[in-house]
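Just the one chain here, the form predicted on its own, laid out as structure tokens.
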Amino acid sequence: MTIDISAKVGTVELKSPVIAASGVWPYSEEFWSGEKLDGVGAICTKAISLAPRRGNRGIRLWETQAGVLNSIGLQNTGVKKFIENYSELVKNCPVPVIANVVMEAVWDTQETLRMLDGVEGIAAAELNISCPNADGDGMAWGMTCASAAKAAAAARKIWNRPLWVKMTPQTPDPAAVARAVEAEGADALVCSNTWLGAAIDMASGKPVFDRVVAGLSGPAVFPLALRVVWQAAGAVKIPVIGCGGVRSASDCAGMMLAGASAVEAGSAFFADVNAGKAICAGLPEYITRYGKKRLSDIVGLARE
């Protein structure tokens, strides 16, 4: 019997669910077509702001014993280079390219979105609401429902292809900002971002980031990302992506039987660069488990 496993975000149709996240894929030709794209449904790029960031200084990754904590510092070489060092990887990409996006002050990102807009392949925008934001002491766009929503809507405004919106889970109401940000015209919810952490390097006694704090990603975050996703589809009709220690096929099962459409990976392939393959290969056996031949059938069917 032949198992569908193929996935679909809004519009945005997927070979598989699963969607290489933010910050993990090389800009290397290699790895934008081929071999190394089995099993992958979709590419995020790294981050795009306005003008180019340096990102954080000192110690960037620090390994945990259930994940990895990162201080980058959104490091990126802007929209114009972007645009200039990699239209044609996205142009020729056999996967939909998401454009991961910073939420900068609202002119900033509209900027920004302008001109990605003339860059033929995007399948979609992610605009990423973790961000801080400076008219709001320092507090991340998605902090609260006011906030997410001017975000949402900012980016509405100008661009009319497939919008998704990646949240943080620092919000007290994932369920509320979810809701919110539906009602400005997100296409697409992506549940969501590494959770605030920090570490202690035991050899110097000191903070082992410059910031202190960092982001914390990998097995440890999952319980956590799957009761965010749970809590956001039952809010909201637009389509969810689970996001957050998502390594194995029965992760990925895992979310969309919580309601996620489909799936981002990260850490996952920090470790092996074949994690999307490994993750569909395992997915036939929990789809037919539960009574189905395809994937999208059992979204959301712990709910029922």
Second form
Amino acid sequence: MTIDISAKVGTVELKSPVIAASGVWPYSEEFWSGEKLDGVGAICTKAISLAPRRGNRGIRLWETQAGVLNSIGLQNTGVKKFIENYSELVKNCPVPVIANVVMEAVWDTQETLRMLDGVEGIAAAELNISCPNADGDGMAWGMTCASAAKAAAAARKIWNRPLWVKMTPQTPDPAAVARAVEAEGADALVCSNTWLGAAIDMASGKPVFDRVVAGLSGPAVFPLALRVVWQAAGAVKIPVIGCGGVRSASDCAGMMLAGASAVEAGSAFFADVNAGKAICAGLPEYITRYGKKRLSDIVGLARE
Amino acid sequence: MGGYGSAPRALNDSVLTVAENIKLTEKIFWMSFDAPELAVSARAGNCVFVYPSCGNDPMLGRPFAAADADPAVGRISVCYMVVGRGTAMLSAVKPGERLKVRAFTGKPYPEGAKELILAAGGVGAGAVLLKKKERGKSAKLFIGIPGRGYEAFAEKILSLYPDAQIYTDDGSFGRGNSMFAALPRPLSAEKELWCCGPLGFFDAMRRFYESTPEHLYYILEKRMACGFGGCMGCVVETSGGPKRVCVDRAIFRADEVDLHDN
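Got the form predicted on its own; any chance of the form predicted together with the partner chain too?
To see the whole picture, the full complex is given below, headed by that same chain.
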């Protein structure tokens, strides 16, 4: 029996449900074609802001129990250089490319989206209203319904292609924020970004990170992310993408049973560069277990 | 590749058999893997991620320089120090056990000057040994170690490179208690020094070669998550902009980086 593991997020069609999350996939030919894309349904670019960002100083990574804290700080070349350097990669990529856009000041983000509108091959924009690493930017936008709605509306005004909004798990009411973003015209929700954490270096007795706080990802956060997916998927009609600690076919299928239409995997690629392929290989077992032939048939099955 | 940046070619994950895991000092180990293909392709500057676990915890690989590659016996080796949970797990691995490995990351070093001085402090030796193998007699190898308790470490290096010059802080063996008494000065375009070791070692080198920092090179290590240029966790700020140690390069001119602001 042929099992169909393709997925669909609104109008964006994916040959597999595993999307490389923003911040892990390098801009290099080897990773944008050929075997490295086996099992990868789409690529989210690294964060794109209007102006270049140098990123955070000091230690940027700290491993934790079944996870990793990161404080990269949205390092990127800015949208102008992104277009100059990577337009050809995007255009020739065999899987959909999702442009991850930093929600900065409204005008800045709108300008970034205007510039990206000229890039052929971008399947959707993923608006980052949740990054915990930038002073006063991403964190604030996703915390409340009002500011999340304002961010989504600002992007929607400019961007006519599919608009995904990547939520912050720090918000006290994910369902309400999800509804607010949906009401402003978002086409999908990504649930969610990293979880704010911190670490003390026991050798120095001081915080590891210059900014003290950092974003936690990895298998440790999977149950937390699954809970956000459940809450958001129960609150909106637009597709939800599960993101947070997805490492295995079981995790992927679990997110989809909870209502996700696809998943994003990030740190899974740190542990296994072929994580997309490995996850896809295990999916048919979970689809047939519930008497289905298509992955899309198990979306939300746990809610019935 | 032009503006695309770079990620290593032919990087992949595989499960390899540990051929040996020799305790050289209380905390430093020499681990070899049966890896015939990697032994042929290894170049100085390449890096190997060794995963203490195939499960979720710990999740990340430990990045080590390829310290040796021997195509004749089909092995690659790394030299590592136990500094935390993951390396403690590695230190308990027995020959015959299998570990997940990501290889190769790390951009091969440049050829270097006609006359090359390789200087390392302690476990930093792992980052320069393969260069010594590639350059043979045109590279001089200086190793500084604490002394007592490091006898097997020194023997390992001398077994590979009998012309290596070993110096011990306590003067208990080797050629004296400081390599700085023997390191040649000045450096020049024809005579470079590449070094790897703890921060204090780099600082001492910088002071010693104060007048010629453009010919002094640091080989740096950073915390890494992916090893293929994606996560930006290992970025070093240089006068020429940010560089990723995992794929751009691990070797930096002393006058292009501020080690105390990175």
